[in-house]
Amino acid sequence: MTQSHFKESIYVSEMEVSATLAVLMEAERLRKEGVDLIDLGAGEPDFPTPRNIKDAGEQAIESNFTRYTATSGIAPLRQAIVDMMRRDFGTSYDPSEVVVTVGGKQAIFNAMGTLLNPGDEVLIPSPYWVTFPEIAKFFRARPVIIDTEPDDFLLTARAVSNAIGPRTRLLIINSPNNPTGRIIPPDEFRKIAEVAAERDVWIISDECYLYFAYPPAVPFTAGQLSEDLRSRVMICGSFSKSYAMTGWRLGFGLGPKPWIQSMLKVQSHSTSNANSMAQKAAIEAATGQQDSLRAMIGEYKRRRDWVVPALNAIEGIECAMPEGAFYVMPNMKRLLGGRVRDSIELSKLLLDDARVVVTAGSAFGMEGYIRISYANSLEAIQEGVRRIGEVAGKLSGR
C-alpha cells in the first residue's frame, strides 16, 4: 500500500496558528514540568464562573435538558440577550435578529463567511485580535491593515475613510480593544459608522469586552447607533469574558435579520446548536444578579491602576492607560536591538529568564510592543512586573 501524503487546502495553507494559543501551550508544557511561571499572557478571566450560573447549568443537566436545540438557540436565551442589551444599553432588537453561537469566535467566523467573496478587502485596525486576518484569508479575502499607532491606538473615521478602496467590503471594529484596551468614544464610533455606510462598507463590531470599561470611560455598543446605521452592523458578543464562562463556549450574533439568516444557514451545516446546558446557564447570566460582574470589573480596575504606573517606572518601558478590557500593551522599543531584536525574542527571553508569560506584539500586528494580561491576581502581577523589570535592567545596561 502506498503511503498517502496529506496536503493542506489553499484555504488553510495561508493561515497561521493563533499566537495566543501557542503561548498557552508553551505555558502549559512548562507547568507540567513544575516550572514557577507568572502567566500574564492568558486572555480569559481568572475568576470562577459565578455560582448562580453554575447552578443553572447543573439544573439543566439534572432536568435532562441535554438534547439538540434550534440552530439559532433556544427562544428564552435569544429573548434574554435582547432584554440584556435593552436593559444595559437601551438598544432595540428582536429575537429574530439573534443567533446563539459556539463562542464569540464562531459568530465572527460566520459573519465574515456569509459576507465575503474572494478578492474582497477587509479593513482591520492594528493592533488587532490575531484571528481577524486569518479568517479573512480563509475566505480568500484580503486583509487591509489600518495602523492606529499614530492616533494612540484609537481608530478614527479619518483613518477608515482613507483606507477604503473599490474592493472594500467589510470593516472590523473591536472596542474595547484586544490587545490595547482602548475604547472608541461614542461620537467617533458614530462617525466611523457613517463613513462606512456612505461608502457601502459593512461592519462587524466585536464586543466581547463590552462591559469592561473603567470610569470615566463608558461602554458603547453598535446597537446604540441609529437604526439606518446599525442595519449594516453585526454585533458579535460573548458570555466568556463578562461572566467568566470561557469554557462554556457561548456567544451570539446580533444584527440585521437577512445577515442572521445567512449565518444560520452556515451554522446549520457546521456546529448546529450551541451546547444546550450552556444556553440555560447563559439565561441566568443575562437575567440574574449582576453583582459578580460588577465585582470583577472593580477588581480589574484596581489591577490596571497598579500595573500601568509600575510598568512606566521601569527604564525603557512606556505604557499608556487603557480605558477597558484587561490588557495593557507597553512599548518596549527602547529595549530592542542587539541581544533582543524583536518582540518575539523579547517574549522568549522573558519566558526563559524571568519565567513570565507575555504575548509578542507582532502577533497583533504591532512590532515593538508586548501584550500583558492583568487577568491574574494582583500578587502575581506584582511579581511578574518585578521580574520584567529585572530583564529590562539587564537589556538597558543597568
Given for the second form:
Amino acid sequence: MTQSHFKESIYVSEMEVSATLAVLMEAERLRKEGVDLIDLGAGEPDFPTPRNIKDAGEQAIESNFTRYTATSGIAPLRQAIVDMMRRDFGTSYDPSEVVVTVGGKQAIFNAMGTLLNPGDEVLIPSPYWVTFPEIAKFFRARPVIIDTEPDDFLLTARAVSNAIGPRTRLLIINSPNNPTGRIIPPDEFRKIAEVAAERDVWIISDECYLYFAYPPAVPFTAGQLSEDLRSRVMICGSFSKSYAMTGWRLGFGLGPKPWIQSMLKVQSHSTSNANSMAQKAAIEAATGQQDSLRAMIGEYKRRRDWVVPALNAIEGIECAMPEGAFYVMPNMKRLLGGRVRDSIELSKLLLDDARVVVTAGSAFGMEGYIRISYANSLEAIQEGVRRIGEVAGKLSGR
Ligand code: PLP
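Show the same protein again, this time as the form predicted in complex with pyridoxal-5'-phosphate rather than the form predicted on its own.
Below is the entire complex, every chain and molecule, led by the chain shown above.
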C-alpha cells in the first residue's frame, strides 16, 4: 500500500464515525464466518422490491432508457409524485415544486446545504437519525439538540419554542420517527409549524416513513399544513422504505419553488440526476397497484403487535407501543450500570452472547435504550427476543 499524506478538510474533520460501527463490523465479520446471527439492526425493509416495480425497471433498461435525465427528474415522475401525495394525503403541489433525488438522503443534504450559513443553529429533536447533526456540521452550522425523552419522545411546540434562539435557522422533524417509531399528532405538528413560522425558522420534514402508520394512528405530512405554513417546509420523501427500494436510491424534495431551484443548482453540479431506470421504476411504484405496500404495512403491524408485549414480558425491559415506522426503542436502563455500563456495551454483549444484532441508543443520542428493527421475519424476531430475554435474565440476576 502506498504512503499517503492525506489530511481531510475542515468540513469533514468534525464529522464523527458512528459509535456503533465497531459492533456492526464485528457482526459483519461473524456473518462472514457463517455464524447464525439474528439481525434486528436493519434500517431497511426485509421484503424484495415488488414485482411490478422490478418489471418497470427492467423494461427501462430494455428500452434503452439509460441516459442522463433532467436534473429535476423526468416530468412523468415529478407528476406521479405530486399525484401520489394528492391521492394518499390530499395535498396539492405543482410538479415544479418537486426535485427527484438520489434517495431521501440527498434531498436532506441538499436542502440543508442550500439553507444553512456558517454559525446558523439547527434544531434537532433527540433521539435523532445520526445523519442530521453530521450534515449540519458539514455546513459549519451548529446542531442544537431538543431532548424529547421527558415528553415520551414526542416533539412539542413548547419544546421547539423554548429551543429557538436568535441564530436558529432550521428545525428538523422526522415523523414517523427513526428510532422511536412515534408519530407527532397532526394538531401538535401544526402548532410546531406555527411556532417555527412566527420565529422565522424553516423546517425540513423527513417523511421517509410516512406510509408506516398503524391504525388507529394516521400518517400526517407537512403537505397537509396550510399554504402559508407549508411555504417554509421542505418535505424529504423516499421510495426506499415504502416500496422496499433502498438500493434503487430514489427520493425527492417537495417544497417551495425557490428552495427547490436552489437544490437543483447543487444537484446539477454533483449527481446531475437520479438513476434513470430507477426513475421509471418509481413511476410504477407511485402509480401502479398498491397491494404490496398495503401487504407490507399489514405485516409490519403484525410484528409490532407481537414484539412490544414480548419485550415488556422480559424483566428489566420497558417498551412503549409506537405508532409507526418499523422500530421499537425499549428502555434498558434497569439492566445497565452493573456489568454492562451503557447501551454500546449492551449491544456488544447481545452480539457476543446471544448472536443478536441491535443498535445502541447512544447512536441516536439517547443513552439507556436500544433500537430494535422489526424489518425481519416474525420467526427471526421471536427467536431474537427470546435470546435477548436470556441475556436480560443473566443481567438482572447480577
Ligand atoms: N431519513 C431517515 C430517518 C432514515 O432512517 C433514512 C434511511 O435509513 C433516510 C432518511 C434516507 O433513506 P434513503 O436515502 O434511502 O431514502
